[in-house]
Every structure is written in structure tokens, then in C-alpha cells.
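What follows is a single chain, given as C-alpha cells, in the form predicted alone.
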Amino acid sequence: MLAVRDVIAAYGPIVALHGISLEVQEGSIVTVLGANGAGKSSTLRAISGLLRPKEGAIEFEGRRIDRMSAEEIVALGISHVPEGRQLFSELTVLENLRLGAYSRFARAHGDGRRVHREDLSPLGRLRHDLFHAATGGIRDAAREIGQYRRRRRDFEAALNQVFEHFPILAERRKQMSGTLSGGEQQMLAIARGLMANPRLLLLDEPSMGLAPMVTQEIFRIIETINRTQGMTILLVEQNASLALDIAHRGYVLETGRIVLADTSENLQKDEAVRRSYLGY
């Protein structure tokens, strides 16, 4: 599904990513780990179009991504949640969760009557426009008006599933994100996340501040959406043994560079990262 290849990517003259090259499989569970300024968040960052790569390419169901906007990317289903929440924190929960869904049922305005339109003289143009008011305006509402009630199904359904997912935020969906605890606002921030209907879902560093009890909640419903809804997710995370025991596979990166990609299990065997990572 998603492969970047030798990619190289730099802040200014501080190169942060040496050539980087690992890949996600559809279905699969990914983790990338790291001690911090390893080239983690740079990583997915460079994947979700934040951060444009000086080489290398970053492909995305066999199309090339890396010269793609992060609007661009976000259509194409790759769904961001970025270090540290961000959150909106003056809208409420619901709200997050709106903007969330924005490039799920945003639309391009304009259609093949406007393309043909562009092509007519003036008087052309005239004409049509004065058709199209006598006789377009009321299949148009009837059209806007049926998209809009799909449109609106599909939200509360995709509303409802997160909902199940975390059951809180249903309970809270009215509050000010801001006034949430740290573990209902990295709830939030992924379930902002799924809002968007992603193919892939890139998580950064979702444990990040959390007590042990809340961290270990928040990684059992990744793994949850993995299994139940076969979300693809390629996962940054410093609780190295947590990581692991949720994903497929890893890659341990150090100063910018893959130093060690192996099946999840190989790497919990391996001493290196044992010693390294996992503190036995």
C-alpha cells in the first residue's frame, strides 16, 4: 500500500531523514521506533505532505505522492494525527470531529455545465445561463438537497462508529476539547483522524504524556480499528514493548536512518533492540 523509497528530507541545512526506505501492507499494523530527533515525526510528516523530501520517492497505492499537497494526499485517504493532539481546543468535541470529516464530504464545485460554458462566445454564455435559471435551478436544489441527506447519513454513521470506539467522547461531545484530560484528547485526536474515512492512518507518538493504564487503553482500540475495520496503520512510538506487541512489523530508526526492519516478533527477540528499547 504505502512505500518510501532512499527518500531524504531536511529541515533548511539540518538533513533529518538519511535515505529512508520501509513499507506498509494493506491491513497491516507498522510501528516505527526511535529515540527522540531519530527522524520519527519526520518520517510521517514527509508521508503526509508537511514536509517535502529532497530525494527519493514516497508511493501511495502505486501513485506517486511526494510531490502531492497535504490536501492532496488527505483525499487520496491518508489520515494524519499529529504529535501532541492539536486539537481545536476552544470547539467543542463534536466540532473537532466535523473538521475531521471536512475532506470526507467536500466537494469540487462546478460540473460539466460549467466546462461547456467556459467553451461558448458571450452571447453563448448568455443564453445558456438563462436557460439554465429558467430550467436548471429546481433540479439542482433537488440534487443539492439529495447529497446533502447522504451526505448526512454518512456522517452520523461514521459519528456513531467512532462513538463505539471511544464511548466517551459520546459523552463528552459537547465540551470544550480543551477541557478534556490528556487521555480523552489523544482519543479525540484519533477519532478526529477516522472522521476522515482513511486507507492509511499515521500515528504520532500516541502515548505521548499518558499514564500507563490510559496508554495501554488507547493502544488496545488500535488495535481494536485494526482488526475490526482492517485499518492500515503505520504507527511512531517511543513505549517500544507496547508498539510491538500490536504491530506486524517495525523499523528502528537512529539519527535519520533504518538501522534494523524486521517482523514485530523478530525485533522483540532481538537483543539490540531489547536492550535498547524494551529495558531487558
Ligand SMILES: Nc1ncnc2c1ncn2[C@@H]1O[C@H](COP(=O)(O)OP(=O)(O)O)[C@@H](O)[C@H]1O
Second form
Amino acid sequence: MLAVRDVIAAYGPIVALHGISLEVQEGSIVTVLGANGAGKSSTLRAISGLLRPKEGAIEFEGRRIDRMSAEEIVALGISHVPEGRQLFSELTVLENLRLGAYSRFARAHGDGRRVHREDLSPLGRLRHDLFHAATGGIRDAAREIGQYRRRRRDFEAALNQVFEHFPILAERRKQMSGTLSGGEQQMLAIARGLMANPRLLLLDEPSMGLAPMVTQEIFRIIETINRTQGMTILLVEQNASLALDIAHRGYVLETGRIVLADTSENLQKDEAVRRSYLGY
Ligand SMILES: Nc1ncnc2c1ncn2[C@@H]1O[C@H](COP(=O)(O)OP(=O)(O)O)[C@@H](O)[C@H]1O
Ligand SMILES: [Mg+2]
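Here we have the form predicted alone; I need the corresponding form predicted in complex with the named molecule.
Time for the whole complex; same chain goes first.
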């Protein structure tokens, strides 16, 4: 589904990725392990269009994406849950989830203007529709209302699905996201990524800053999302032990280079991996 080939990427003079290659098979969980500064986030940023590769190629479902904008890449179905969550802390849980669904509609309808209407107040929408009815004809307005209803149903269905995975978010839907616990914020960040209905979910260190019990719960949910929905997931992590427990395959990244690639089972048995990343 995803192939990264010999990608070199840098921040000005600082080369973060020295020619990395990796593959993600549809339906699998693939993990990229590495210490702080190894280039894990940069790898995800290169895939999602936030860091432009200097050399190499990235293919998603047979298409070159390494020259596309981040918006185009999201629209193709790649959702990036960034390191440190990056939620809108002044917005509620529900509002954050609604923002996550934005690209879903952009993709479904290929029309930013209609998506924009969703963000209007009820009065604003009425005004918009009346204006549209007057200028574009009543048929257009009727079609818009139909689309709006479909989008509404689509949104509700997506919401119900993420609430099934994260019931606590349903309880806290009206709460400002800045007042959630760290674990709940991470859940919300993942849920927001899922609202875009991605084909590939990129997760950047979901365990960061969380207590072991909370991390375990989140990893169990990530595994469930993969198993029950067939969601393809690329997970970068410093917590090698937990990541290898749920991933099918793994890569080990050291200072911008892939030094090992194997099944999780083999990596768990590997002497060097045990010593450097598993601590036994
Ligand atoms: N915005 C940036 N500007 C300059 N250097 C950066 C920036 N982000 C990351 N780097 C450097 O790129 C390398 C890889 O970083 P990163 O991909 O964040 O690693 P990881 O996610 O594995 O901790 C590091 O040497 C880091 O200092
Ligand atoms: Mg990082």
C-alpha cells in the first residue's frame, strides 16, 4: 500500500533521513522503532507531505505522493496523528472530531465550498441556502440539502464508530479538550485522525508522556482498530516492547538510517534489539 524508497530529507543543513526505505502492506500494523532523534517523526512527516524529501520516492497505492501537498495527501486517505497530540485545547472534544472529519467531506465531494458551509451557524446555513436558491436555482439548493443530510449521516456514523473505540470521549464530548487527561487527549488525537476515514493511519509516539497502564490501554485499542476495521497503521514508537506486541512487522531506525527490518516476532528475538530497545 505504501512504499518509501531511498528517501533523503533534511531541515536546512541538518539531514534527518539518510536514504530510508520501508513498506507497509494493506491491513497490517508496521512499526518504526528508534531512540529520540532517530528520525521517526521526520519519516512520518515525509510521508504526509510536511517535510519534502530531497531525494527518493514515496508511493501510496501505486501513486507518487512525494511531490504532493499535505492537503492532497490527506485527501488520498493518509491521516497523520502528530507527536504531542496537537489538539485545539480551547475547542470541545466534539469540535475537534468535527475538524477531523473535514478532509473526509473534501474527499467525498471534492468541493471545499460545500465543506465550508458545514462550519456555518444554522442561521448562516439558512442564509447561504437562500442565497444559493436565489442565485443557483432551487434544484441546486435541494441537492445541497440532500448532500448536507448525507454528510450529516456520514458524520454521525463515523462519530459512533470512534465512540465505540473510545467510549470515554462520548462521555466527555462537550468538555474542552485542554481539560482532558493525557491519555484522553491521546485518544482524542487518534479519534480525530480516524474521523477523516483514512486508508492509512500514521501514529507518532502515542505512548509519549503517558503512564504505562494508560499506554497499554491505548495500544490495545490501536490493535482493535486494526483487527476489527482492517485499518492499516504505521506506528512510530520509542516503546519498542509494546509496539512489537501489536505490530506485524518492524523497522529499526538509527540516526536516519534503517538498520533492521523483520517480522515483530523475529525482532523480539533479535539479540541487538533486545539489548538496545527491550532492555533484557
Ligand atoms: N524542525 C527541525 N529543525 C531542525 N532539525 C530538526 C527538526 N525536527 C527534527 N530535527 C532533527 O532531525 C533529526 C530527527 O528528528 P525526529 O525525526 O524528530 O526524530 P524522532 O522523532 O525519532 O525523535 C534530529 O537530529 C532532530 O534534531
Ligand atoms: Mg519524534
